[in-house]
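Only one chain is given next, in C-alpha cells, and it is the form predicted alone.
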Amino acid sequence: MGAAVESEDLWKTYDGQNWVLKGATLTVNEGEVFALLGRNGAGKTTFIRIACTLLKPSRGTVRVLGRDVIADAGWIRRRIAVVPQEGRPSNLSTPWAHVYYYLIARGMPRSEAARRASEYLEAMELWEVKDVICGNLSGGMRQRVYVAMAMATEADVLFLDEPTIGLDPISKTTMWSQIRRASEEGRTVIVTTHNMEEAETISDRVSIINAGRIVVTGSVEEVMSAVEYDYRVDVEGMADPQELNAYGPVRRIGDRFRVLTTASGARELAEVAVERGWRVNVSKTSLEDAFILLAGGHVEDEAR
C-alpha cells in the first residue's frame, strides 16, 4: 500500500510571526479513510488547503500520490476532489445541474457525467429533489449536494472538510456509508471532523493535531491506548473536585464531574460514591476522552 498524502516537517504562517502548522509530519495510506481531529485553530483546515494545492507551505513538503503540491499542482488537481468547509452550492441551480455540470467541467463525457450524476444523487438520497433549486432545499440537503459533486468524480483522493456539519442523524449515516464505499472501491478519503462518533465509525486511522503539531496518529484503538486511563466515572452530587483528583483527571460537565481513571480507581470511586449518596455512572473511555487529554480541550469547528 502506497502513500496517498505525505507531509514532512510542514510549517505554515499567514503573517510571518504566528505559526499555524509547526513541523507537521503525516502519512495517509492509499485506500483508507483518515480523520484529522483538532481544536479550533489547531491547523487541520490549513493542512487540507495545502494538500489540495490551495495554499503554499511556508516550509516543508507535501506530496499527493507521490507528486509535490507546488511543482505538480495541475497534475494533482485532476486527481483529487474537495469539499471545503465554507463551500455551498448556488441557490439558483439544482442538485442535478451542480453534479452534472461539475463533472462536465472536469472533462468527463456527457453520457458518463449523466450516469454518475444519477448514481450519486440517488446514493445521497437527493434524487427526488434533483430538479429543485438549492435555494429551496434545507441546509442539510445543500450540504449533501456539495458532497455528491465531489463523490461523483470518483477522484483518487477526496478531501472532505467537516462534511457532516448541519446534517441530521439519518443524513450523517448516509454520508458515512458513502465515505466507506469510496474507500472500499480503492479511493482515499481524508476527513476533518469535530464529531468523535463520526471519527470512530468511519475511520481506519485518525490523527490528532494540536497547536499546529501532530500529537498522535493511529487506529482509534491505538490513539486511545496512548492515554493511561481505561475508564471514566461520572459523578453527580456534592463531590469535591480536589478529592476526585486523587483518582485521575477531572473536568466539569454541567452539574456533574467526569473522572478518567483506571479499573481499580473506577471501582474504588464507585464504592465511595455509593457510600456518600452520589449518583455515579461508570463506562469505558471514548475517543473524545482521549482527545481532550491529548489535545487539551474540546473539539470545535475550526475558523480556518
Given for the second form:
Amino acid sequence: MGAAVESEDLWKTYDGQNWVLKGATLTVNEGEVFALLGRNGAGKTTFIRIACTLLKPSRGTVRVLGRDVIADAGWIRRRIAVVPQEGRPSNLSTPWAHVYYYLIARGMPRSEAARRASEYLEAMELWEVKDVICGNLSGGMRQRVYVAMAMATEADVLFLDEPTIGLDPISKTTMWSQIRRASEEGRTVIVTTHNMEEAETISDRVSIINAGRIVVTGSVEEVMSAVEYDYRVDVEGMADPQELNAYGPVRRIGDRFRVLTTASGARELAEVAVERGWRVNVSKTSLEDAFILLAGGHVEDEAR
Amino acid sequence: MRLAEGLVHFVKSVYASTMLFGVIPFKQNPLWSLSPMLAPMAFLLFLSVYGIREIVPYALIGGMTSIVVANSITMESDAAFNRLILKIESMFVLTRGGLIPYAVGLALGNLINALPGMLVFGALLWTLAGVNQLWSWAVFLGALAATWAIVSMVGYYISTFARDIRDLWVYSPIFTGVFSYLPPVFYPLERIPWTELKYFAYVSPTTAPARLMQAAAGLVSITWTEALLLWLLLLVHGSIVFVLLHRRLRRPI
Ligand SMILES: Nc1ncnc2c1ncn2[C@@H]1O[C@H](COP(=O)(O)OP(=O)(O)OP(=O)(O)O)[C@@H](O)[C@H]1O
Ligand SMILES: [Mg+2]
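Instead of the form predicted alone shown above, give the structure for the form predicted in complex with the partner chain, please.
Time for the whole complex; same chain goes first.
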C-alpha cells in the first residue's frame, strides 16, 4: 500500500515570523482513516489546507498520492475533496443543488452525478430535505450537506476538517459509518476532530500535533502505549488532594480529581480511597487521557 | 480533441456554478433585480417630468450600463462571501477547471438579476428612442457584455483582498457610482470641458462601452477609427484586469 499523504519536515508561517507548523513529518497510508488531533491552534487546519494545495508550505515538502503539492497541484486537485472547517452551504440553495452541481463542476457525467447525489444525500440522511433551501435546515443538517458534497465526488483522498461538529449522537454515528465505508471502498480519509471517542472509533491511525509539531503517530493502541500510565483513577471527596500527586499526574475535573497511574498505583489508591470513604472510580486510560498528556503542553502559538 | 473536451468541461462547470449560485437563489428572491433598476428609473422619471426629451436616450443607455455595473460589481461581495463565510471556494478550487469557470458562473448568475432591468430599459430604448437597427443592438450587446466581464473581474479582484465581507459592503455602491455616474455614461464625452479630463475618463472601463452605445443609438457620431480604438481599449482593460486577477487567484498563499 502506498502513501496517500506524505509530509516531510513541513514548516509554515503566515506572517514570516510566527511558525505555525514546525517540521511536521507524517505519512498517511492509502485506504486508511487517519485522525489528526491537537488543541485549538495546533496547526491541523493549516496542515490540511497545505495538503489540499490551498496553501503553500513555507519549507519542506508534502506529497499527495505521490505527487508534490506545488508542482502537481492540478493533478492532485482532481483526486481529492475537502470539507473545510466551519463552512456552510448557501442558504438560498438546496442540498440537492449543492451536491449535484458540485459533481457536475468536478466533471462527472450528469447521470452519474444524479445517481451519486441521491446515494450520498440518502447516506447523510438528507434525502427528505433535499429540495428544502439550506437556510431552512438545522445547523447539523447543513454541516452534513458539505460532507455529502465531498463524499459524493470521485476523490480518492478526502480531507474532513471537523466533520462531526454540531452533530447529534445519532447523526454522528451515521457519519462514522460513512467514513468507515469510504475507507472500505479504498478511499483515504483524513479527519480532524476534538472528539476522542470519534478518533478511537473510526481511525486506523492518529497523529497528535502540538504547537506545530507532531508529537506521536500510530494506531490508538500505539499512541496510548506512549503513555506510561495504564489506569486512571477518579477520586472525589478527599480533604487534601496534594497526597494524590504521589501516584501520578493529577488533573482537576470539576469536583473530582483524575489521577493517571500504573496498575499497582491504581490498586493502592483504590484501597486508600475505600478506607477513607472517598468516592472512587478506576478505569483503563483512554485516548483522551493520552491526548491530554501529549498535547496538553503549552500551546505557544495559540491566540495570536 | 483535448481542447474540445476541455471546452465542454468548462461550459459544464460554468453551468453548474450558474445554477447553484445564480438560478436557484434567484428563484428565492426575484426582487433582487429591482434595486439596481431604481436609481436609473428615478433619473428617467425626472427627465420625463421636466420634459427634457432629447436626453432621455442618454438616460436609457446610462441606465442599462449602470444596471449591468451594479449587478456585476456585486461579484466582489459574492465571491468574498463564498470564500470567507461559506468556504465553498475551497471546494471549487478542487474541481477540474478550478476557479475560473466557478467565477464565470457566479458572474453569469449575477447577470440574471440584471436581465429584468435590461429588458425594461431595452424596450424603452426601442420604443422611445427608436433604436431598432440590428447592428445597433449588436453593439449594445457587445458593449454591455464587455462591461459585465470587466466589472465582474474587478469585483472578484477586490474580493480577494477582503478579510471579512464587512470590509466590502461599502465598495459596491461606491464602484457603481464611480463607474456609472462620474464617467461619460449618462452624458456624451464632448460635454467634458477639459481635454485632459476627457482622456482621464477612459480610465473607467464604462466610458468606452457607453460611447460605443451612444454612437450606435445615433446620439454621437464617431469615426470608424475611433470605434476600433474603443473596442481595442476594452480589450486592453479586460486584459489588464484578467492578468491581475489571474495572478491573485493562482496564489496559494
Ligand atoms: N490566515 C491566517 N493568518 C495568520 N495566522 C493564521 C491563519 N490561519 C491560522 N493562523 C494561525 O495558525 C495557527 C494554527 O491554526 P490552525 O487553524 O491550523 O489550527 P487548528 O489546529 O486547526 O485549530 P482548531 O482546532 O481551533 O481548528 C493558529 O495560531 C492561528 O492563529
Ligand atoms: Mg482547525
